[in-house]
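Here you get one chain, nothing else, as structure tokens; it is the form predicted on its own.
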Amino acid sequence: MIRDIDITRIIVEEFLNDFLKSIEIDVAIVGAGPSGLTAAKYIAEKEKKVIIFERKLSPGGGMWGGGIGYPIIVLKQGYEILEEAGVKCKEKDGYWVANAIEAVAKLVSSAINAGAKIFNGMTVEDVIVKDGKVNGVVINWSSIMEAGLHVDPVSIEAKAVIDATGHDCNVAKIVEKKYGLKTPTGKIEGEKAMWADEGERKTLENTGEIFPGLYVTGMAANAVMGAPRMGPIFGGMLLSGKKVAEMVLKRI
């Protein structure tokens, strides 16, 4: 027999039991795009305790619609990573090229496997700074956000905090309105028009460290640095993600 109060309360234990498990944590990501669930992926796989907050319902960020809708991502470098996810690519004309919804489900299912949780649905409304470090992050349903309902919000500790919002560079944009950040002119550039050569080279020189405890990585990077954007070849992104972990676990 199936009782429906019995289906509620599994789902309200289960949930509430992770989420109390994860409110001290030693990273939190924001956004599980392509270079949030690499980044995500090699932290968890040091033993590091990893959760990726995402606003919306479905993980993968602008990975899933390829190029104009179409399911197909192409990488330059970095292709790589996606084998380790185990992700088919195949070369073509000096470039790599693998189906985009393969590679979302893979990369998510090898940061889920690595130890990485993932909380969708929620959004990083404000960030914890004490003594002149980013500590944590404030978090809402996004739904409630979406909703403009007067709610307060929870906070989540962590050691280090990752911007992986993309083009919104949400995160850092709190901060810059609050503290300012450590770039050329101490506020976010901005990002540019497109130039894929050197939006690629420029994901990962721009990934890093820009104020204490907060770091960025994939597009986030780029719109921060004022550098181009690259549409729909993901390579960079993969590989600046992969970076911000390298980063990240030497700091914490």
Ligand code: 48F
Given for the second form:
Amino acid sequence: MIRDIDITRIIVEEFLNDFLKSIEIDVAIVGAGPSGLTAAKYIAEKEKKVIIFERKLSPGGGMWGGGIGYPIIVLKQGYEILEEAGVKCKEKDGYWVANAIEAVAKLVSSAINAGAKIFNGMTVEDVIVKDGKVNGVVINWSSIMEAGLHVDPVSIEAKAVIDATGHDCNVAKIVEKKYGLKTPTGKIEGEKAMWADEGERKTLENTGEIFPGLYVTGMAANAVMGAPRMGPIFGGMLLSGKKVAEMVLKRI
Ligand code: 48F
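Same protein, the form predicted in complex with the ligand this time rather than the form predicted on its own?
The next block holds the full complex; its first chain is the one shown before.
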């Protein structure tokens, strides 16, 4: 016999047990787009406790829709990261091409298989800063935030925080507003217009620590540093995720 309250109890117990194991971690990644998922996989592979907090219910960020909703992604570099995750990539006219849905599904799966955890429907609305260093994130349910309810958030301690929130660079914005960034100008420069070639190059260059304990990856790196957007080409996102993982692993 199925008891309705068994289902309730199992869900609540399982979630809370899982969540309580996740409040003191090595790395908090904000955003489950291609850069955040890639970073999570490489960090988790080194047996570090890494959690991705994703505002939406579905991880994958801007990758699902490929370009103009055609679920095809194009890469000039970094396709080996997709192949490592089991994604079929084919060569075409000097580029690599993959199916966007397959790419998201397999990046999510390989991050989870490596030991990363994803909490969905949770928004990072602030960070913890102690002694001039980011020490964690402050989270709330996205549904609470969208309803505009006055409900206080809770905190997660992490040795490093990665802003992988894409074009919006939401975590960098919070820190910029409250403290200023430790970048050459201290400010968010804002993303520039489309230029795929330069955007891809700069994403990697701009990946790094922008405030003690706070790292930036993917499109957020270009938004912070004032570099071009690049549209539906994704190699820079994957390589940036790998690069930030390597940087963070050296520091924690
Ligand atoms: O936008 P997104 O896919 O970031 P990315 O990894 O990749 C960018 C590309 O998708 C594309 C591009 C390719 O060249 O330009 O845009 O840099 O994923 C960002 C994720 O962060 C989530 C958001 O829902 C998305 O899934 N996110 C944003 N703000 C928050 C957040 C927040 N405050 N808390 C939690 N999640």
